[in-house]
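Just the one chain here, laid out as structure tokens, in the form predicted on its own.
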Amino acid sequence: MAKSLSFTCTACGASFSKWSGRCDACGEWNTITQEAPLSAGPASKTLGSRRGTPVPLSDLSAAEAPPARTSSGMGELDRVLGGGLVPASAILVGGDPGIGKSTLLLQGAARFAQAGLKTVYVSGEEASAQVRMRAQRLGLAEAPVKLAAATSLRDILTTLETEAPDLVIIDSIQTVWADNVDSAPGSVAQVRAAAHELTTFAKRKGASVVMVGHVTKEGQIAGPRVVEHMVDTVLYFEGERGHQFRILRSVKNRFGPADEIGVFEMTGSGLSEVANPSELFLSGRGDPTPGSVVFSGIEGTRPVLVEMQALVAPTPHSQPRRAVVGWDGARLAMILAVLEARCGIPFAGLDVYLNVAGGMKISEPAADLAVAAALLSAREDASLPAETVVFGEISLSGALRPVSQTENRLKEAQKLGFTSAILPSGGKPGGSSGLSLTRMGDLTAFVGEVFGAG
């Protein structure tokens, strides 16, 4: 009987019947492979605590409880963690090149090391003189940590079959092969069968695996999405070149909340923790001008305070152009059209730019009414208050919408000498914060009461 064939993209992971010069589901050209199957399954047929045979939860006993995280030591690992390494779990890590990633987990390696766990550090992309040389230049060459460098999967499983290390970390997974795998090393049939056996590796011995993973182009880790839903965690190391701060953000954690961030700040001497991001955020805002808005938003369990930066300008092209940076564009429009429809303030023959100053990202829906003000405020040429924050989300009505968390944004607010908060009314009242709060029923009482307009 002949064996069916299986075509897979490098770029996205989407499977194919045959092949084809382009990827229908992500539209890349020259990216579909011809994959082989795996020639081996599972490693074992385990269900509960015995070979087999499923356990009912409540005969699970202490003993076969797993035992408690690990704190690293560092605050901001740990609290993206979702309070310390958990034993037996999978994490997968992925950044652009030269963000730090390899300089966060060396750093990290050592501290749980000095924390009582057995460390292995593989690294496929550089030789162990060269690891050592890194840690030499952070400050760690006297870390309990064993460097190891090699590429076949077989070798590594062998290495820390004998080694029973409790903390694996393998960088990069792109980098890995397995010899029973008919692809080149970094294809999608390569990572998902690497990242299969490692997962399989941590969940058998009670091992910890942290994996390094690249990005493509659009900042998603390379390789096939599946290899997401593997791992128990994943991490994404983010910054800007031109900023000296980075941000590790959790969007995957079965242990710990997502979304969490943890900040760290990149020395000569390696990875600093930043213990008060807002400070950090906010530390080149000077007076206040126009188009310069201070947003308090929530990053997981954490308060933040970024600030908004907008520029509106007449365009000499037919088409204004609208740019963003650190917020999702489709949303900016959405805040534009709602103004021009519902305040009647038009922005067509105007340039829009958008930023997030620090490098900062933000999602949450909570930054709709700074956007706002911000856009107002260099529309007309007019500052805000410089103690002032704003938050709130806007809906296509105008309305705008409370926010959650309400209490902890004034919190962080006022204790970095914030004096008066712009949100929309209703929610909890949240007057125990000491601020002077203005609240808005809707987007058009705003801009009357703000900007004078309506």
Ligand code: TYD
Contents of the next structure:
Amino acid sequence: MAKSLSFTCTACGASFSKWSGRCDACGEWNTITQEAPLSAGPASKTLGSRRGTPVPLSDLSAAEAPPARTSSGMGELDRVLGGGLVPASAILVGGDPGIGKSTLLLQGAARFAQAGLKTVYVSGEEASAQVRMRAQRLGLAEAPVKLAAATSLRDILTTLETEAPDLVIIDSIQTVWADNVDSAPGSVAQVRAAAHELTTFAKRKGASVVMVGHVTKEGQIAGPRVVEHMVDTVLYFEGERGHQFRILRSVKNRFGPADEIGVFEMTGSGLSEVANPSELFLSGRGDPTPGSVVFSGIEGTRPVLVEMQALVAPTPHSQPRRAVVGWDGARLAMILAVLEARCGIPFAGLDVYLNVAGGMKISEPAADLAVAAALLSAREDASLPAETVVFGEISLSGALRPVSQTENRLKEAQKLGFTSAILPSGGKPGGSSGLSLTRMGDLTAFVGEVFGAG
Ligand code: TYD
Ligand code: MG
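Now show me the form predicted together with this ligand, since the one above was the form predicted on its own.
Every component of the complex follows; first up is the chain already shown.
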């Protein structure tokens, strides 16, 4: 089967059974190249001895059950991995250049090595001396990690065959090139070939392979998501360059919950864990100000409080501005439309800026009500009652919908000293939190209650 798909477009990664001048998938010219398999390898024991022969689920012997996870001792990293590092797994860590991927992985590699894993760090971007200097700066010069500076896939695979490590870090997948693939390093075809060979190595040898991937302008790793399909786990390392906070987020995980986050702080001596992110995101908050609302969110399995900030001002332009940082622009447009259509509060002629403080990115619909509250508060120049958290989903009809994990959201708010919460009516009663709760059925009621206007 694989044999028939031996032509690949270097621009989009599409596979074809025959060559043509123009790629049918992306329309580019002269991008289709032939690919030959790099290592035929011995008939692999990839998936156990009974590979390809179906067996009843209940028959799988204990020997074929996945071996135990290794924990790094860095709680934030372990959580995002789903509880620790799984053997025979491939992990992709994506992120903008300079965000701290190499730092994170060097620190992680050192911790896993100290936990007993045989660890090799392959750097294609920096010389070994540079990596060693960084390790010194991080206080990890004595860690039992082996360093290799290499970019040729053949060299890397040969080294790994002889070293037989438990953990391999490839920094980065874009620098690795396979000599049998006829395109430039960093191209889709090269990245795909390298990721495929390294993933196969992980499965065959029972090693964990972590690949660093730079994110392209479009926010994807190596153009199309070819690598993401291949690996077991995809993590993104995010953050604003100007902020010291960094968030490691699992967007796909075959061994644990996706959407889990780990929070770190970039310091002069590397990344340090932030065990209580809410405290961090809310730090520096003074008295209540118009336009600022605290949202009680859930990231993965844990609650995180963040501040939503809005600024609404008359526009000098014919087309008012809508600028969003850390939230979805389309969702903002929807909230503005609902406020206008259901509550009669127009935003025409007003510039609207929305910012999630601390460089955090929120994707939950549960933030709708907090966003609406911030927008109204900014527009009316009236602040919300102090020590109040807000959450709830807004439907197009203007109704407020209950959201998941109400109890956890309230508990976290109480833990951080908040005294009241505004939330949708319905859903599970969140009685035990000790906060004073204001429950509302729709947005109009919210507007009337909180801002005394309709
Ligand atoms: P790096 O890990 O090289 O980023 P990436 O591999 O994602 O490109 O980290 C880059 C930034 O981190 C660099 O601008 C300097 C900063 N940094 C610190 O602030 N403290 C440190 O201890 C280290 C090692 C880096
Ligand atoms: Mg790097």
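Numbering follows the first chain given and starts at 1. Throughout, rigid core stands for the largest set of C-alpha atoms superposing within 1.5 Å between the two forms. Since the model is a prediction, treat every value here as computed from it, not as a measurement.
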(message) Taking the rigid core as the reference frame, tell me whether E28 has a CA displacement of 2 angstroms or more between the two forms.
(response) yes
(message) How about C12 - superposed on the rigid core, does its CA move between the two forms by 2 Å or more?
(response) yes
